[in-house]
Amino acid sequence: MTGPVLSAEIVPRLPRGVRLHDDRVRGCPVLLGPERAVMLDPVGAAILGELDGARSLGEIAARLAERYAAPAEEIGADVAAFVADLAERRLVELGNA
């Protein structure tokens, strides 16, 4: 994952046409996109998970800590850097609060 750093208040969702879909065949999420499509992890899944296009990714990284009992800031990178990494593919659209 190269994409640009993001700050903690870019706001994330899915851009119209991509959604999460449960694949029941392969038995694992995936990210839905035009022709195209990304089998996601257990991390990735919770992330796109807390996409709801009104929590940053301050907020995502805080309730996924939280719940996960991770340490903050490593969780914050991680999210920042799947979500920019799909912003350069187009499956999430990056706003501001």
Second form
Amino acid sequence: MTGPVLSAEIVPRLPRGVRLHDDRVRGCPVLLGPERAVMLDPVGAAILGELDGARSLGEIAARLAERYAAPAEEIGADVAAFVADLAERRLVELGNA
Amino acid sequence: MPDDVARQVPPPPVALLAELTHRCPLSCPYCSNPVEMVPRGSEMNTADWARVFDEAAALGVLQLHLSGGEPAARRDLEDLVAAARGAGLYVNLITSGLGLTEARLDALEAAGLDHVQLSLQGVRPEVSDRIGGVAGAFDRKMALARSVVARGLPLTLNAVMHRHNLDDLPATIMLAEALGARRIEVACVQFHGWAAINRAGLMPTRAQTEAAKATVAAARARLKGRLVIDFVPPDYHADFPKSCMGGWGSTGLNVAPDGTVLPCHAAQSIPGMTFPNVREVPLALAWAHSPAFNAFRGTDWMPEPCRSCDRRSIDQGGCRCQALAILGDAAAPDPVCRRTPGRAQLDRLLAGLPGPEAAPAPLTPRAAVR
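May I ask for the structure of the form predicted together with its partner chain now, the form predicted on its own having been displayed?
Below is the entire complex, every chain and molecule, led by the chain shown above.
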């Protein structure tokens, strides 16, 4: 990953016009936005499912770490990289707590 | 046996472009509607379109582009948006901005519109209004853009660029930024239909093309995370062809106002092809099994040098309509490709266009259809 790592304090959310969709034809969740359809793997879908406009990246990582019994630090890095990539494409908005 | 069947069904399309009507208040000299347009009386009604949207969603379409002509010329646009959203599609409105009042925007928003894509004929009012042929159009577009952004809806500016406005590209990108657009599509005119008639006036010079590429690269770096920039360069100056539609019958399809199902908006220019109509056959059947959609699907149709080329899965042999327009053969390699004999024909054509010192040829506007 390039660019600055996102702070754990940042609160990510899906902006208006970007939404999760259950693609029954292809059998996978997909993130829909302006001229974009991003097919999601189960990890990506789990991360985006945690975005509620209130939870911070740190809180999201902690919840996922608990749910999947995985090291929080590792999960935190994955979550930050995934969210940063989507934010670069304006599919996620970054706010402050 | 199941394997054989599976192999014959192509992957589902991602996007459907619904040309709701060919009526439009503008008279752009590069109009992408076919030279022979569908009259109002032959347009499909609300129920027909709603059925198409349901069939599209069931087929696997995710993105719906409501286009035209000017889709706002349809009085049932709000109902169509609601039907599309009800079918589970992501609803994108491609508009000139003319005909969209605040009250209509309220109704479209309530119907579930996801995204607005506003066409821009120029960044300076005098250029915009001259190219589009409607006095005051630029100011109305700006008012619409501000309203869309104020509502929180995502806005894309679709800037159609050519010799007369490509030098304004930096200002165009700055306008998108100032308006708060999330995305800009810098779409250089592709020479099909009406645009081909005006090629001598619209074709950017090579210097303009190179400057535009540099402008886009710098703006992408500067605006990362703020403005998404998609760029369609003038491909005559390129070495390799564009991946037209991501490959014929591969990711998207069009439905014309009268229900004709097309692999791309210019496909009707190809002689001898019969296209299915969604009033007569299900969309899924048209997509998977019609001769028109299978004509250039995959790589089996390819002649040499495409067939054995290492780029065949990158550009799929380029654009069929361009091969037809330049070489008279839709099954030939796209003449943009420098590995093909057809390139010489394209170079001769380029050499005959007005050079950087000469004034561009005057433009012939398309008559507005209301």
